[in-house]
Structures are given as structure tokens and as C-alpha cells.
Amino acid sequence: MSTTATAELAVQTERRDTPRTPILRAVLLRQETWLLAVVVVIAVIASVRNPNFMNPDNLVEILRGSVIYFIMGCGAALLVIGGGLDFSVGAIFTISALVGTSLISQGVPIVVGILAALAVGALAGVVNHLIVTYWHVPPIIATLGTFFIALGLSALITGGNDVVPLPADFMKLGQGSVLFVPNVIWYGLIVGALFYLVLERTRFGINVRAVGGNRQAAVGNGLRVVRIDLVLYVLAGVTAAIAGMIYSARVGAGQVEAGGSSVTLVVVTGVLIGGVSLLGGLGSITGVAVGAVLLSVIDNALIVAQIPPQYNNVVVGAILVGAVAVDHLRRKQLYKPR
């Protein structure tokens, strides 16, 4: 691809990002200025009915709730702004931990143990690629399949049962704290920060938004599509596979139960909440920091406040539907003639 070629994909791309109003206005337009105004107000409303919420304990196991939605959100939302879309991902979730714990249990080493469970993410990313790229069905039907059949050999690798008891070195990596803070925060700030410089601050980032942004356009000035597809869905595996292999720590045990459905749309909700288009092209990993915060506030207001659980999914779902009415009129903005 040409230097000409680039710069101008690069300059679309930043032109898709900026709305052209003035700072104060750009600010407020960005998602998650409205999305920190939702978590001061609920953590107000929380304190209220029960002061413990303001904790710092309480703060702290909300970041930690908070870390496995965002490393996932990572590798989702690169996914989604690249133009595509993983429904599988509370599957890889799930059979990499399996995976992995049940080498780490058998006496193999931990690194190799949670290698071959990124090895099986990652593997799970180019299944899914090459069935949305050459077999072309739709990434919601491929990955919703892919879903089914990862769901299903988890089930067979383990009987049916979890996997324990795991070494105290590995329970370890996920229960233990480095200066005060726990390990597990540390892994989402590292993850977080890698993606950031990767979508912000790199080739492949810029690529990654024009591809998502107006794929025919990328395709005609040179970018190779496919691969940028491949890497997306690989990235959205591994993070999955992380996730996994961090909540297997932390928990001591490779759960069967852990991941499916739930941690799936959870992961997708919090990645549309954090400000992430579904039309591809538009979101950042800042705003998927603090949508996984949101709703990790939200359970554990409810919780401290003696809410019964099921209005969390009310409150997540009114704010879901908000996010994507949200994202609509940004878009309108954005896209409006000078």
C-alpha cells in the first residue's frame, strides 16, 4: 500500500473519529463522559443506601469484578471496531481454562499448561475466521455455531466435572497482589494499556478502524483485508483464553460452568456500553475500560444495597438499549456535512 494511500485512510479515519464541534461539545458527545456520570450517580445512590459501598475494599473487588469483562472487552472490541463480531467468546472462555487447568492438575508445568490455553483461543480465533471469511455465513450465525461446539467439548474434555485441586503456584498468579494491589487488576491495566498503544498508536490500529469504517474503501487502497480479519479474531480468542485462565486462578478450579452464554453478553454489553459501534469503526479501549466498570458497579450496588439481583439485568439492559440510541446519534453527528 502506498504512503499517499495511507495518509489518506489515516486522515478518513480521524475525521470519522473527531466530531467537528467545539472541544466542550466534542467532549461531552464522547461516550464514556456520559458513562462516568452513570457510575458516579449509581456509587452515590449505593452509598446512600449503604455506606460500606464507598469501602475501599468494596472499590477494589469492584475493579477486580470489573477485570475479566475488560481483558475480554479487549480483544472484542478490536473486533468490532475492525468490522466484525464474536458471539463465542464466553465459549473460548470457558474450554481454554478447561484446557489449561487440566494440564497445570496432571503435574505439566504452568507455563506450558497456560500456553496450550492460548494455543486453543487462539485456535478458536481462525476457526471462526475462516468460517466468516471463506465458508462467508454471517459472524453472528459462525461464532453463535462456534459457541455450541466449544460449549460441547468442554463438557467432554472434563465428564462434566471441574477441574481440582490446582497447584498453590498457580492459584497464586490470580489471588495474589503486587504493592498492595491485586495481581489480577495488574493484568487488566497490562492487557488494557497493550491495546490502547495497539488501536491508538500503530499502523495496524489505523488499519483496524478503516477496515471497520468503510471496508470497500480499505480493500480498494490496499489493505489485506483477510489478514486484518485473521488477527482480529485470533486477538479476540486469546483475550477470551486470558480471561479464562485468570478466573481459573482466582477461583482455584477450572469450572465447567464458568463462561457460556452469560459471560458472552455480558462481555458484548459492556463493549457496546464503552462506546463500541456495531457498524464497525468507531470505540476505544478507554471506553470499554469504563463500561466494564459500570457494570461491575452496577452488581455490586445492587448487592450492597440488598437489591434483589434480578433488577440488574433491568438496569443493564436499559442502559444497553441507551448505549446503542447513544452511538446512533453520534454517528449522525460525526457524519454531518460542514
Second form
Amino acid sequence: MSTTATAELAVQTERRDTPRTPILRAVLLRQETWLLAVVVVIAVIASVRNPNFMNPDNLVEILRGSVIYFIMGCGAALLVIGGGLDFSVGAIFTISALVGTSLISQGVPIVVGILAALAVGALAGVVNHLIVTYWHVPPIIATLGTFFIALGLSALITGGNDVVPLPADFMKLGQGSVLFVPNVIWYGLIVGALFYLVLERTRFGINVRAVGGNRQAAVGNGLRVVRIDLVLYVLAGVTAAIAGMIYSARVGAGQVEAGGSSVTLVVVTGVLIGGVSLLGGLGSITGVAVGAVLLSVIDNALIVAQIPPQYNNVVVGAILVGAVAVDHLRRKQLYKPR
Amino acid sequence: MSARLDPATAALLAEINQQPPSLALDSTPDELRAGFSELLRHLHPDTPSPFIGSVRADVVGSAQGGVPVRVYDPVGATGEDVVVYLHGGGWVLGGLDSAEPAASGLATAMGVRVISVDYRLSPEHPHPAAYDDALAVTRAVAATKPRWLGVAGDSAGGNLAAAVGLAAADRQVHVDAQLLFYPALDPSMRAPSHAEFADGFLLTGEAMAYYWDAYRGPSRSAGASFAPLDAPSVAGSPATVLATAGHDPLRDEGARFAERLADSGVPTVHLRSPSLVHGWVDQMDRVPEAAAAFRRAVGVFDGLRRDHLTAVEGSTSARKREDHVRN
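In place of the form predicted on its own, output the structure of the form predicted in complex with its partner chain.
Zooming out: every chain and molecule, the one shown earlier first.
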């Protein structure tokens, strides 16, 4: 397929940046704009109830609360944009971290342990891809299945025990701060920047949008969709593994009970709230970042504003439904004949 | 989403709930203390203590005339490494007897001297009395220049240990490591776990509010020695092992403190026991998972001690080598 054809396909899929779109309209059409508005509204309400909400420590706390989900969300979002879905990320997080930390705790060099964890994440991605592509199992079911398998294997590997102790040099990777910003937030920024560049500035990113936006057209135009799918599932697995290892270094233990269904749900919810369309083709890393931050802001604001935490799920659910409805309208706008 | 409640814990809770309430908050403090002792007798069947060594009572000097302590020296302990243990009980309940299983368990598992502190209780002696006693004992031990000094405590004792840790960060005393079992750190009680586990998991939200009020006293105490999570900075705190329980109102404040310590560059290990409830150190005889969690946490704490000693020995032999080369 020629570069021109690929670009045309991508433009057909995602027309938000066409020069014909007035800037204000383009801004208003972006999911991030609306999400930021929601963040600002919540922040204002929380600040009125408690001025401490806006103090720098609390803002760092909010970012810290979102960063693990954001890192996982980057890989998961790219996959959803490409038309896939991964419900197993919460379990990949657990199993890869347990394999990595088990090796490290047994004296294997830290770098090797980290690479082994990433390899487990990649392998899980390959397995997901094989099940979806060659067994024709819908992604939601395939990855739900691997979710349970990975979680069960995690418990088997460790006998249900957390992996401790871990060497201080490994823990240092997840603990401490640079320029008053916790290390873990820097990791989020690095992963986010890499995924932003891949999605927005590479041919692979254009192809991902093309495959997710119109799979048949992508195949017709000669894109190697199976290979793209494979890379996307692997990336989702690897980012889950990265998050798992960062988390383990942060808490100083490989935790059997970390990850799991709650992590999967938060990651997928953040990705969807962030404007990544389940129908594929649409979405951005900045949207995922705002989605993850929004979830953390809701958590934090309810605590700081002394609103009972039971409201948390109600608010998150309402925002999720609202965000997907807005996404639908946005899609209609984008595809409206002019 | 919470993990499932440990089956042995669930059975224990059901058993306790069938008994008449022994900790009615409208009772006098002494009645509450009697009820707490009764509960602990229930939790510790007549299993013989695995502790082998000497136990003696002592009084450690302080400005207020001395703090009673109980010193556990397991067989083989040299007394060079010491853990100061601060019992739980909401600053209102408990004492040397209630701390016996945890203190002797620590001594046995680590093979080091453990000094259990009989600090003054609230509401008769509100903050800072208990903190002052904890700090006084730690200072007195630190003055003997042990090779390694750790502080440890559960629940309210975890609060006191963390507060002593912050005093160490402030260079008021030298402490090498701290072990905090489900510490009480945030009197605002705003974290989500407070709403999630307000009732039915042994420690109730109502009881915790009572304990904070009793400890706060009429002077409306505040500050980091009262509420360690409010400390403007936790940097410089001793290396930390913080163990929380999944079904505990205090779960989230413990987790938040661990995050703050980690971000401040304090070597921190946060161990979660998702299936356990508050007070699991007292449930070790009845709940195998609680005993396993205790062994894990103490194992990591002991690892910090060993690492410290290795580092000290390393630098000492390096210094000797340098001296040798120089001479």
C-alpha cells in the first residue's frame, strides 16, 4: 500500500485535523476539552469545600493516583484505537510483576528480572492475539479468559504469597523523587510521550487508526492488519508489565493481590472516558491522560471535600456513560457529509 | 474491589459477634479495658508461647518519672540490636499483657531484644503523654548505642511508632527502621476505607472516632506527633515496613503514608493483607493467614536489620582496609 493511500485512509478515519475545521470547532469537538471542563468543575467544587484541594502536595497526589493506570492505559488505548480490546491487563500486571520480582528476589540481576517481566507481558499479548485472530474468539471473551488464567497462574507461581524481600536497588526505581516530582510520575510522562509520538507521528500510528477505523478498507489497501494486531496486543501486555514492575518497586514487594479485575476496570474505564472509541479509529494519548487524571480527581475530590466515597462509583459511572454518548455525537459530526 | 475475607477471620468475626458486646463505647475506660482483655483472652486460646528466653520488668527513666517496660531477651540475643514495641488499643486500651504475643513473637522471629512499652493511656492521659513515653523509651535505648534500633507498633502503637519515626526524621532520636502494623495516622477519617469498613470488621468507625477523641483530649491536640499523615514532610523517616489489612477502616491511610514515605526516598515496603481485618496481629493464634502475614512482615523488617548490619560491617572493613593501606 502506498503512503498516500494509507494517509488518505487515516484522514477518512480521523478528520478532526483537516484545515477546513475551524479551530474553535476542532477544540470543542475534542473529547479532552470536555473532560478538562469536567475536571475543572470538580476541582472548583472541591476547592470551595476544601481549599487544600489545590495545594501542590494534593495535586501531586492526584497525578500519583493516576499514573499506573495511565501507563497501562497507553497500551490498552492503542489497542482499542486499532479495533481490539484487552480485559486481561489487570492480570498481566500481576503475573508479569510476580515473575519479575520472584527472579529478582532470587538474586537474578535486576535488569534481567525487569526484562523477564516485560517478556511475560509480551507473551501474554501474543497469546491474546493468537486466540482472537486464529481461534476467532471475540477480544472481550478471549482476554477475559486469559485474565482468569493469568490470575490463577499468578497464585500458583507464588503459592499465594507476596514476593519479599526485594533488593533496595530495585525499590529505589519506584521510590524517591526527582525535582520534587515522584519517580513514578516521570515514568508516566516518558511512557505517555513515547506512545503519543508513536500514535501521532509515525506511520504505524496512522496505520493503527486506519485498521481500527475501517478494517476492511485497511485490508483492501494492503495493510498487514494481523501484524498490526499482534504488535498492539503485545504493547498492551508490555505496558501492563511495565506498570506491574513500577508498582512492585514502589511498594517494595511483588503483591499477589495487586492488579486483578479492579485494575482492568479502572484502566478500560479511563481509556473510554478519555475519548478512545470502542468502535476503533478514534482516540488520543492526551485523552487517556485526562481520563486517568479525571478518575483520580474524582477519587481525591470526594475525599478532600468530605463527600461519602459511595458517590464515587455513581459519579464515575455517570461520566463514563456521558463520555461515550459524547463520543457517539462526535463520531457523527466527524462523518457528517459536508 | 476488595478481596474475599479470609475464612478463618470470617469464622472468628461470627464467633465474636455472637458474644455480648464487650466494647460498648458508653462504658467507662476501665470497663472498656476489661472488655478488651476479655476479647484478647478469646483470641488467644491456651497455646503455649513459643518464646524461649528471659522476660523482665524494668522502668525506663523519663521526665515524668519513668515508663514501665517489659524486656524480652530471646535465647542467643546479645542485646546489641533492639526493637521498641508499642502496643495497640486505640491509646485507651491494652498494655504489656496485650502486647505479649506480638512482642515475644518479634523477639523470637528476629532473635533480638524487644522492649514493650507500657505508655500512659487516654483519656486519663491524652496526647502527648503516650507519644512522650514512646519517645522517652526510644531515646533511652538509643542512648545505649545499640548496633541497630527499630521501633514497631500496631494500630495506635503504629501511630506512636510512626510519630517516633518522624521525630527521628527531625533528628530528635536515632532510629534505623520502623515496622507499622495497620497504623492509625489520620484523625479526619476521610479515606474511602473508613466508609467501606465502618461496621462489621472488628474495628468500627464509631470506635475509631472515640479513640481519636480520647487521645486528642481537651487541648485539641494536633500536629505530626498526633497525626503522622499530617506531617508536612516525612523525608528522613527510618526505613519502613508498613503492613495493612484489606478489610480495615485504616487501610487507606496506611497506604497513603507508605506512598508519601516512598516518594520522599525512604526505603519502604508496603505489605497488604487483603483478606484480613484490623488487629490481625492479635488474631495469629486463630487465623493462619494472620500468622503468615506477621512472619512475612517481621521477615522483611529483619531483612532491613541485616542489610544495615552488612552495610555497617562493609564500611567498617573498608575503613580498616583504608587505614591499613595508609599505615
